[in-house]
Each structure stands twice: as C-alpha cells, then as structure tokens.
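One chain comes next, on its own, written out as structure tokens in the form predicted on its own.
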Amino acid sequence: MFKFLKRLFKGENGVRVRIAPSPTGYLHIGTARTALFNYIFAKKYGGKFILRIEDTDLERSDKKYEKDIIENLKWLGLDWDEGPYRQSERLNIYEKYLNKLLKEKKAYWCPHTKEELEEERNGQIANKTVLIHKCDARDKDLSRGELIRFKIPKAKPVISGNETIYPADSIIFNDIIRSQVHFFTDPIGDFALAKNISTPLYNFAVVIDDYEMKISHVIRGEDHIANTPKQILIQRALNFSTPQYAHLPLILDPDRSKMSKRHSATSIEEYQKQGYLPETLVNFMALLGWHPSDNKEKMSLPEIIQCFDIKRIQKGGAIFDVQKLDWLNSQYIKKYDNEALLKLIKQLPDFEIAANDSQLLKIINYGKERAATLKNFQAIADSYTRLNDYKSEMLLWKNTGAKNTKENLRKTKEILFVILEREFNKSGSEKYLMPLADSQGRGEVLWPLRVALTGRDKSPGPFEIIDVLGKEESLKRINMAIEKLSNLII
C-alpha cells in the first residue's frame, strides 16, 4: 500500500513541495504549522522541501521578519532541502513570462487608476453586483498602463436550435484533503497579474515560482482555496502542468472563531519565550486538523513522519486547545534531565531569581513535575527562595498559642543546627525533624516551620524549601519568625 502511494504523489521530478511565507510579519502558529505539514510530507516520501521567501511586497516586507521565519523554523527542527528563494531577486524571471502573455493577448494593460477603480467597487457595492472590473481596455493594444490585468477566456458558444448559447466556464480541481472543488471563472473577472512589468503580485509570482521549482505538491491553508482558480488559468494560458493542491482546514479558537491573538495566533517566537519547546509546538501543531490512526497524541516528530497520511487531515475547523498543548509540554520537560532544563530556564528572556545554579538544579529536580513551560520555574523557583512579608498570626497552627509555637521552632532550630551539612538535606532534615513533629503534632512543627521559610500558606513541603535554601539561610529566617512570635507574646 505504501508503494502505491508512493507513485500516487511522486510526479516526473518527484515529491517538491515549499513553504513560501511572505516576510511582513513574524512567522505565526499558523504558517509554522503548513511547513511543518510540507516538511512532513516531503520526508514520508523521500522529496524535497523548499523555503520560498515571497518578498515583492517591498512596502511591507522587513529583513527582521525573514530573519525570524528562518531563525524559527530551524528552532522547530524544519530544515528545507533548498533556498531559501526570494522573489525579489527572481524578477527577471517573472518580467520574460508576463512580457509572453502580453504578447500573446493573454493580458492587458489596465488603463484604470485607484481611484477610479475604488468608485466602480463602491458602485457595485451600492448596487449589490458581483465586485469585478470590466475593463474597457480588455481588446485594446495599450503599451503601459495602472497595472497587467489577467484575461479571462470567454467561454466558447454552443448552438442548441436556433438559439446561441454561451455557457460559464468553469474551474474543476481535485483537491486531496477536500475532493473535487468547483468554481465558475465569470465571477472572478480579469485580475490583476503585476502593478507593472518588474513588480509581479501573488497570483502570477507563485504560479511562476511553483512552475519554475518544479513543485509537484501545494500544500497550503484553505484561505488559499479562492486563489486557486486564477492560478490554474494562468498555468493554463502558460502552459504550465498543475500541481497537486491540499488544503489545510483552518484553526479556530475554543469558541471556533477565527485564529486570533489572544488565544492562538501568537508568533512562534513568543511560544518560545514563554517556555514552550520545539517538540512541544512540532508535535501539536501535526495535531492541528490531523490524528493518526491510533489517536496517539505524544509523538516525535519521526514518529508522525512515519505514520503521516495527508488523507487523515480534517476538511473541518482545527481547534487551539491551550489546555492541551501546556499537557503535551509537560511530558516532554519531564523528559529532560535536569542540567538541560537548566540551561533551557537560564536563556528565557526576563528569568530572574536569587538562586545559584545548585539551588535551581534542586528546584527542576522539585519543580518539574508540575511545570506545564519553562516560564513556570520562575514561579516555582520563588516559591522556594522568595521569603514574603507575612503577619505574626501566620505563624500559628489552628488554636496553638504563640508560646507554644515559638518553642516549636526553637526547638527546630537546635536541631536543624547540630545537624552536620552533608546531611543538611531533604532526608537528612526530615530524618531529624519528623520525631518532633510526631510527638508536638506534625501541623504545630511543620506548619511553623513552612511559613518560618517562605513567608505562604501554601507552598512547597519544608524538607524541601530546606534543600533549597541550605543551613545558614533556613536558620535565619527560622529566627525572624521567633522574633515575630516574640512581639507576638509581648
């Protein structure tokens, strides 16, 4: 069966598919997960996967960004077999075919400007009418003009009796997430193909980049879908063979709204400053609209590439479950050992804590079973180290008066003292503090004890907080809660 496939999807150069993100913002959740669909699918098939930088908006294209899209998809482990390509350095390329079709009367120069086009929109808006240019000068042999418009072939007339008939054309593809997809091409009109000669716009540069890379695959979201259309009648008036197309459901919110900022739409960048690791993202994003058979959810990314079918994504809406992808980070940090944990915590961005690196090896050691990102540790690091300004009466245990729990933590305190620093650990204290606690009653010794350290009522165990904090700094902050307990009685 996998043979078979395997000749299904290879076209004359094989598998090629491409990730081609136009550098005008940071690369998002969404554009990470269609790479890393290709990435997937060029791998299952032995192909290659290409990085396509599409740059010719020169207004709104920034290096910074296409800095990050690189940066980023290396950071999830997305390596491309070639480029990256940018369009603005293929301009020659796209100037030879635009120069073919305008000779061929395949495309016209628009005579129109903004403004006047902005009117016949608002007309048509008023009225109700299909949004399309009907340009006068669609037959006409102009030089230059506004911009390239793309002419739609009139539909060839059928005779029935008497009567001429011109039929809608149409555009049939097969799509392999979604079947047959349909559309009549009157509706689109004759689009825009260039601003001018040197300045291509999406539809024309990606048809030519597909044609010219020798693309055997688009794989890309359903966002996509109505651009297909033009895309196949310019391949068509070029002669160009069509790829394959999948296209990949949307991701919606938990409301099933559409992707946005607060919930999901976060730049990949940002998942990594707030903790999350790159298996983490890799693996949830696969999630994202596709399952296996199995319904395994926590898989490497070999793993998915070896049981991937691009027949199991979903037509359907993919749904951003943060709940979920903070369960999938958590078993991948418990899976670390605690040296690359560390040095994972100190790169975060803003990760400050009073702490040596010994201390926060104990703390991962601690903490890492209920940290769901790397950003939790510094939370969890606090509950360890950061002393809080708390009210004497915290000291006290249910109705224990302040005289028997100052002598409670004096009698601690001289034990923990005589206690020799090798074992001045979490057994070693425990070991030595839990007779105490057996015989004074374990909430009137330990509960002194736990806010003694942190200043909270709820926080890690005090054998713990101990290992952390070491001899000299357990004993001195045991002896400002005396002190309190002191003012407390007086």
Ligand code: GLU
The other form holds:
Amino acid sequence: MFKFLKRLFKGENGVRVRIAPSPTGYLHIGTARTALFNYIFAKKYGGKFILRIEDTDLERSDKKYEKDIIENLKWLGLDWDEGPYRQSERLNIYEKYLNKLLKEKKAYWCPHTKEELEEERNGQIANKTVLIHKCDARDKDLSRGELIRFKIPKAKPVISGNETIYPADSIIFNDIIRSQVHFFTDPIGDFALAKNISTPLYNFAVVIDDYEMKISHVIRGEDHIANTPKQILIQRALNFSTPQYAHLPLILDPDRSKMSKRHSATSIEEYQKQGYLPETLVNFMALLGWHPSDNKEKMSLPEIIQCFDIKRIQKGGAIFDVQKLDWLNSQYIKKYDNEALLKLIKQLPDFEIAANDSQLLKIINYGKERAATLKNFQAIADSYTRLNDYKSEMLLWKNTGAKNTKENLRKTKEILFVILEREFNKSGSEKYLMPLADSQGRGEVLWPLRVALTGRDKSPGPFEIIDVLGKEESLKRINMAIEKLSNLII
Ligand code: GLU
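Take the protein just shown as the form predicted on its own and give its structure as the form predicted in complex with glutamic acid (GLU).
The next block holds the full complex; its first chain is the one shown before.
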C-alpha cells in the first residue's frame, strides 16, 4: 500500500507542483486556495513548489497584478522553492516545440480570419451543429496564416499500458479527486496553439512548461478541467508523459452560484485590507473543499500539512462561508498580544481613530473578544471615544429629576477628581465610585455618568470608558453634562 502511494504521489523527480497565475487581476481567493493546496502537497511529500507567471496574454497582463500576486502569496506565507518563471521570458522554448509540431504535421497554419471563423460559427449555430472550426487547410501545410492549430489525431484504436483498449477519439485520465474523467475529442476540434510562432496560447504554453519544469502533479481549479484533454493531446503529440491531475472544486457563494465580486470580496488584497490575518485565510482556504478526518476547524499550516490527504478533497463545490471566516479570524485575533495587534491595526489602510497608542492598547484589551476583523477595532475604538451630541433630558435616569442628577454627577466628579493618576483606571474608578452608586442607586449614578461620557444610551461600561478617556477628558465631559443640567434646572 505504502509503495503504491509513493508511486502515485512521487514522480521520477519527486513531487513537483506549481501555481501558475495569469497576471490579469489581483490575487484571487480561488488562485490563492490553489496555491495553498499545491504548497501543502509539496510540503507533505517533500517536494518542490514552483511559481510560474503565465503572462503570454500581453493585452490583459499587467506588472501591477504580478506584483500583487507575488506580494500576497508571500503575505500568506506560501513561499515558492523555484521561480517566479515568466512565460514571456521563455518564448524561444515554445517556438522550438511549435516548429517541431509543424514539422511533424501535428500542427498547422490556419489561414482563416476572425471574420471567416465568425461566419462559420454563425452557420453552425443556425444549423445547431457542434461549434468547432473545420479547417480546409488542415493538410495544406501552409507556411503562414492567422493561427497555429493543433491537428486532432484521427480516430484509431489504441492500447494503453494496462491493456485496456480506448477508442482514440476519447481522452480518459485519472483525476486524484474526481477518479476517471472521460472526454471525447470530436467536439474539441482543432484548437489554437499559438497566434504566431512567438505568441503561444495558454494550453500550449502550459504543456511545454509543465514538461520542462518536470511537474509531477497539476493541482488546479475545476474550471480548467475542459482544458485537460487538450493538454493531454499535446503531451501525446510531443511524447511527453502526463502528470497526475487533481481538479479542485469550485468556490461557491452561499446561493451556490460561482463565487463572484457581486456577493463577496474575491481578492486576497481586500481581505487583508479588512483586517483578516494571513493565518486565518490559510486555515479558511484549506477548508474550502477539504476537511480533516476529525473535523477540526482551527488549524495551523503545519497541522494542516500533517493531516492533509488530497484524496479527502471533495468533488462538489465549496461554499464560501463568511461567518466561519469571521469566527476563525476572531479566534486568531485573541491569540495575539495587545502590542502586536496595535502594530497590525496601524498598518491597515484607511484606518482612522481619534485615539493615541496608549488609549488604543486599552481599547484592544477590552475589545479583543468582540473583534472579528482588525478593521472592527475602528468601530470598537469609536464606541469608547466618541461623544454624541445629546439632549440634556437624556441624562435623567427614569424619574430622577435634573437637580438630583446634577448632584450625583457633581459627587461623581469630585470622587474622580481626587483619584491619583496611577489609580485612574477601570478598577480604580470602579472601586471609588461604587460606594456612591450603591448609596444613591446604581441607575441614578451610573446612567448619567455613561451619558455624560458618551452621549449615547448604549456603550461599553463607564469604568472602561473612563480608563480609555483618562482623567482630563472624563472630567471635561462630566462638566459639560453638569452645565447642560443647570440649563435644564433654570
Ligand atoms: N494560468 C491559469 C490561471 O491563472 C492556470 C493554469 C493552470 O493551472 O494550468 O487560471
């Protein structure tokens, strides 16, 4: 059994996997999850994880996206062992293989223009036939044209190694996650390999690179599954061995539609900006389509690697559950000490709070249990420091009149005034104010105090607020309240 697994998971060159993002957008959560599964698989089997930037589409590729992808993979801690390789820097390699295929008549120049193809397509739509280009130049051996196409081999029976006879117009491959996958080649048609000799297209460049980079396992999103038979056909034409495939389930929004920007943030950058921690995202993404046999949810990357089993990846779509993401993030936030959280919070873009570092440290300490994201600390801080404009009547507790309320606030002020700076904190203010609250009534004393400090009927406890605001600001706000009450009495 062990030998079998070893053979299954280790090619001749050991496990070599890759993440091959196209720099046509910011690092997408789907790509990041694919990177993570490849990374985990490489670590699990002592293999190599390779970063390859697929930037052959010059119109859509942008260096700013490449930068974002690289920075965010690093931020997630998914460091690669080799690369980044760039397809744009490897054009001579593709050219060599394109020439080989042309020479061996396994590929050909197609002379048809976009307009001609469009016309053919419209005809096929009208006749309800398969939408493939049937090229009359297939065997003409032209020396130039509009595109280089792959010549899908004509049907003839083939015998595979284990003596099973497959019809040649079928491509069957074993997917680690989906078992046997079967495609007919007929509806594929002679697909394009390159725009010209120095502009390869995706399916072709991928095959050459996977071969040249000795990739043992292609672990990628299910959205690529229809490309796999095309890639296998190219491998066969070039006598390359076929890597092991594993197609990961799609990530779905809660309504089971494919994850889209409309529903959820899709780039890692956005999650970073909202204050999700990298360890949260790694943990969360590992659970998008996989879970350990004991169903444990909070796991560090080394733990995940330890119990990871690629065969446990599910076939069905993985629902993106924001509540679970928030729960996990809150668990990780709690593990950080206050200073470390302060540093992280201050790195967040557009984070605005009217509080200094020592106030923030107190706020973090009090609010840590409630924060689902680092960004939440903005609202939490606000709940401690903001003073709303309020009506004087709000200071009155139930039937207590303005005069008594004013008297209670005056006493409160006197008590706070004489507390020494070193005791002017949550427990100190509580210790000295509670006897007054107990003698005059808790509502009578603590309610006007809360309103005086915040102008709100809901807020964190007044002793925590006093601690955060400090003596000067607390007394200033209480004085304002006393003044408001004086106006009410007159
Ligand atoms: N460049 C492709 C993408 O960004 C990935 C190709 C592959 O994994 O084969 O989706």
